Structure formats: C-alpha cells, structure tokens
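First, one chain by itself: the form predicted on its own, in structure tokens.
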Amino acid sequence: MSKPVIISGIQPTGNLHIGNYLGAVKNWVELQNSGKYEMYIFIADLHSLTGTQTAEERGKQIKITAAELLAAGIDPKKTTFFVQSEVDGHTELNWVFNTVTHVAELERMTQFKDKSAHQEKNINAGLLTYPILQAADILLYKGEMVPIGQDQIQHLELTNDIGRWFNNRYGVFFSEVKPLLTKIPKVMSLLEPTKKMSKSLGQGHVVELADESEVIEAKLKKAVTATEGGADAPGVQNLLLLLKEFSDAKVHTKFTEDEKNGTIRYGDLKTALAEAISKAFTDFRKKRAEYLTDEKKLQKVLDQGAKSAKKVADQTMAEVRRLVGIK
C-alpha cells in the first residue's frame, strides 16, 4: 500500500525563528522520520512575491531558507524537498482553478483582511488569489493530509471546495484532502506577548534558530515578564512554554513551581532559557553555516528535489489537460 501523502511549504521571508520551528517545522521532521508518509516540503517562493521583499533579498532568503530547513531536519533523502517555482505545475494548475473559483468564495477570507492590513500600500490582486495557488500546491501532489492548526481550517476548506468544482465542471479526479491537526505551542512575542511572535513585527521581538548565545541573552533579557497581572502575565507564561520545550524537565518544573509559589526571579529564568536555546541549535548552526558556505551542493539538493517533484506534477497536469480539454 502507498503512504498517505503529506504536503507543507513555508515562505522565504525571514530567517527560522522558534515560532516556525515549534509551530511547523519540529512536526515536519517527525512526520518525516516516522517513516508513514510521502512526504513533499517546498520553499513558497512564488507566494512571497505578494508580499514586499526587493528581487535581491528573495533570492537571497530562499538560500537561508533552504539551509536552514536541511540544518533543522529535513532530509532531501526522506522528503520531496524544493522550491515552488522550480515546478511549473503550481503555476498551471494555479490558473486553472482561478477559473472555478468565484471571487466572492476569495473575499472571505478571513486572512485576506489580516495580510492586507500589514501592507495597507501594496494590496495586490495576489493578496486575494493566494489561497487558489496554496490548493494548487497540494492538489497538484494528491495531497492527503496537510499539517495544519484550529486557525488553518478556512484555507483546507477552501482547497476542498476548489478540487469539488473542478470535479463538478470536469469529471472526478481530485479527491477530499484532510487536516492533519498538530498539537502546536502559541509562541508569543517577547516584546509584545499578547502577539503571535512573527518576523513582521521586528528582530527584538524573535528568537532566531541561527541566533548566537549573546545574541538570544540579550533579547531575552529585554522580554516582557510580568509587568501586568503578575505571574500568570502573558510573557512570563511565555518564557515557562519556551523552557518547556527547550530545557530539563527538572529546570522546568523548578521554575514553574517558584511561579506559583511568588519566588521566581526572572532574570534567572531568562538566564536558564537563554542557554537552553542556544544549546538546543548548537548543531543547527554549524549545519546552517556549511551549507551557506557550499551553495553547489544546496543547489544540487534543490535541483534533486524539484526533479522528483516534477515527475508527479507533470503526471498530474497531464491529466488535468486532458480532462479541461487543451492536451
């Protein structure tokens, strides 16, 4: 029997920080290594041109990006593993669903309004159409599941209704693709921890995967505690999630306990996640930093990846031709 088919991509627009890491890329490696999945994992370059990057730091980004992802896990030997536009049938596939899809079915999405708010001057039409290329990208591998949180559903719902009016207009060939719900950690902002910790909101307010020590003290020493509502305020819950995740059970626990009780000292707390950080990505820097230094062989990774992709994409189009009937 072939293994359910598994799809996920994350843009080249910043640097790894512990929010990607927890919330997507940490559950793509585990996913990858427990042997049950065919897995595909691409770099969305095409989605990022909506955003606000000049051509040199895309081009640029997608390189860190692509290190980054084979330093924290991803092994090009486990998982399909490649750059969106270095397979032609997204974009193909893309334009075909855009004449199924009604632009009413667009304007209601709910995070249409949220990227549009973050770049009030450039609401491009791409801001409206991505979710038809993000169907695309899964539809175009048979994707069977996709790694997703609770605030993803709309998007899969969407993927769904757009492979049902393909079906409907052109005979049954897409089938139902089904959310792999992830147990994700909330990372918040260190700065602002009310917000999801994002790349948009600045460099002080990430923890990046390629941070050095002195660099994740100093921004932790800088991270909001319990300036309002005490210890259950959000960044010092913040901090506890992180050194759950990072650090020794029994150093977790210790400062958990010393919350409860009104005796923690945050700047011990700070200190500790520092160094359970930095030690966590010691081996992912030094994979990073080779890759970075050795762009031919990344490049070959890529080129492997994208070939193999190419193979089921191009078997797909195929047939999505046909039945449109221009083959």
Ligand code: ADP
Contents of the next structure:
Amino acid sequence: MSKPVIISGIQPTGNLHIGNYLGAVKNWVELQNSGKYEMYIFIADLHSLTGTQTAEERGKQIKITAAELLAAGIDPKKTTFFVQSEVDGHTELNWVFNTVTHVAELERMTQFKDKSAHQEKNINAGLLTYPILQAADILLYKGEMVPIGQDQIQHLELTNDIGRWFNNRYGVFFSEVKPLLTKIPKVMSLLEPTKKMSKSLGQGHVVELADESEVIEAKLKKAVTATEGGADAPGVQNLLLLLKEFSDAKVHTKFTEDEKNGTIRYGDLKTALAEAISKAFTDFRKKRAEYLTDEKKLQKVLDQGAKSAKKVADQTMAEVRRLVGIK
Ligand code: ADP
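After the form predicted on its own, can we look at the form predicted together with ligand ADP?
Complete assembly follows, chain above in first position.
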C-alpha cells in the first residue's frame, strides 16, 4: 500500500526562528523520520511575491531558507524538497483553480483581512488569491494530509471546496485533504509576550536558529518577565515553555518549582535557557554554514528535488488538461 502524501511549505521571508522551528519544522522532521508518509516540503517563493521583499533579498533568502531547512533535519533522501517556482505546475493549476473559485469565497478569508491590514500600501490581488495557489500546491501532488495549526483550517476547507468545484464541473478527480492537527506550542515574542513570536515584530522579539550564543544571551537578557503580572506573567510562561522544549527535564522541573515557591531568579532562568537553546542548535549552525559556503551543492539538492516533484506534478497536469479540454 502506498503511504499517505503530506505536503507543507514555508515562505523564504526571513531566517528561521524558534517559533517556526517548534511550530512547524520540528514536526516536519519527525513526520519525515517516522517513515510513515510520502513527504513534500517546499520553499514557497511564489507566495513570498505577495509580500514586500526586494528581488535581491528574496533571492538571497531562498538560499538561506533552503540551507536552514536542510540543517534542521529535512533530508532530501526521505523528503521531496524543492523550491515552488522550479515546478511550473503550481502556477498552471493555480490558474485553472482561479476559474472555478468565486471571489466572494476569497473575501471571507480572515487572513486576507489581517494581511491587508499589515501592508496597507500594497494590497495586491495576490493577497486575496493566494489561498488558491495554496490549493494548487497541495492538490498538484494529490496531498492527503497537511500539517497545520488551527489558524490555517479555513484555508484547508477552501482547498477542499476548490477540489469539489473542479470535480463538479469537470468530473471527479481530486480527493479530500485532511488536516493533520498537531499539538504544537505557540511561542510568544520575547519583548511583547502577549503577541506571537514573529519576524515581522523585529529582531529583538525572536531568537533565530542561526543566532550565536552571545546573541541569544543578549536577546534573552532583554526578554520581558514578571514586571507586573507576578509569576503567571506571559513572559515567564513563555520562557518556561522554551526551557521545557530545549533543556533537560531536570532543569525545567527546578525552575518550574522555583516559580511556584516564589524563589525563581529570572537572571538564572535566562542564562539556563540561553545555554540550552544555543546547545540545541550547535549542529544546525555548523551545517547551515556548510550549505551556504557550497552553493553548487545546495542548488544540486534543490534541482533534484524539483525534478522529482515535477514528475508527479506533470502527471496531475496532464490529467487536468485532458479534463478541462485543453492540450
Ligand atoms: P512569521 O510569523 O515569523 O512570519 P511564518 O508566518 O512564516 O512566520 O510561519 C511559518 C511557520 O511557522 C508556520 O507554520 C507557522 O504556523 C509557524 N510559526 C510561526 N511563528 C510561530 C510561533 N510564534 N509559534 C509557533 N509556530 C509559529
């Protein structure tokens, strides 16, 4: 029996941070290593065009994101790992799906409202239509499961709607995609711990996987702790959550107990956490640097991934073309 197909992607809009890692990448690596799935992981460079990066920044960041995902454990021998724009089926299927999707359905998407509010000067049509490209990303490979968080459910429902609208018009071809709702921690910003850790908040808010020990230490020193709300403060909870993820159980238990007893010293907590994070990504930093010094090797990995992905994508597109009556 063939393995269920899983697909996921990430935009090349910044260096990976510990929120991306704990919320997405770590889970991908675990799914990949379980051997239970046929995995596709892609760098969503076409999606990033809806944002505000310059061409130069984008080109550079695609390579960095590729190097970082490989360094974090994505293994091209186990996962079809590629850059979205290197497989032309994504844009072609996107167009076919555009023509079966009602504009009103797109306008309902809450993420469109959020994203437009974030870049008022650049409300391009792509911000409205990118969930259609997401549907194409998934259905091009006959994806069966998509690892997502609660906030992406609406888009996955739209993917299934689009598949159904296509099937109703042209004959049953696409099957339903199911969410793989994984229990993932939501990492909060270091400086504003009521907000999700996000690179869009600024450098001081995030710990990047590539950050050196001194940088991690300096960022954590400035992290907000229990200034007002006492020990239950969100900043403290966030640091304890991170400690749980990155340090030994013993260290986490000690600080959790200290917190309960009211004897916790935030300076010590921050030092222990900085050490744990830095240690967790020592190997990552080394591999990242290696991939970035050998760009030819990196490109070869990506080209091979795109070639494998294209084989599957071309088969889907041949069927889609036949069904819609074009050559
Ligand atoms: P950012 O908000 O920094 O731009 P993205 O939106 O590109 O990050 O997110 C990429 C992936 O990382 C998504 O799967 C998202 O759910 C996950 N992710 C991002 N930030 C966090 C966070 N703070 N906590 C948990 N998961 C996160």
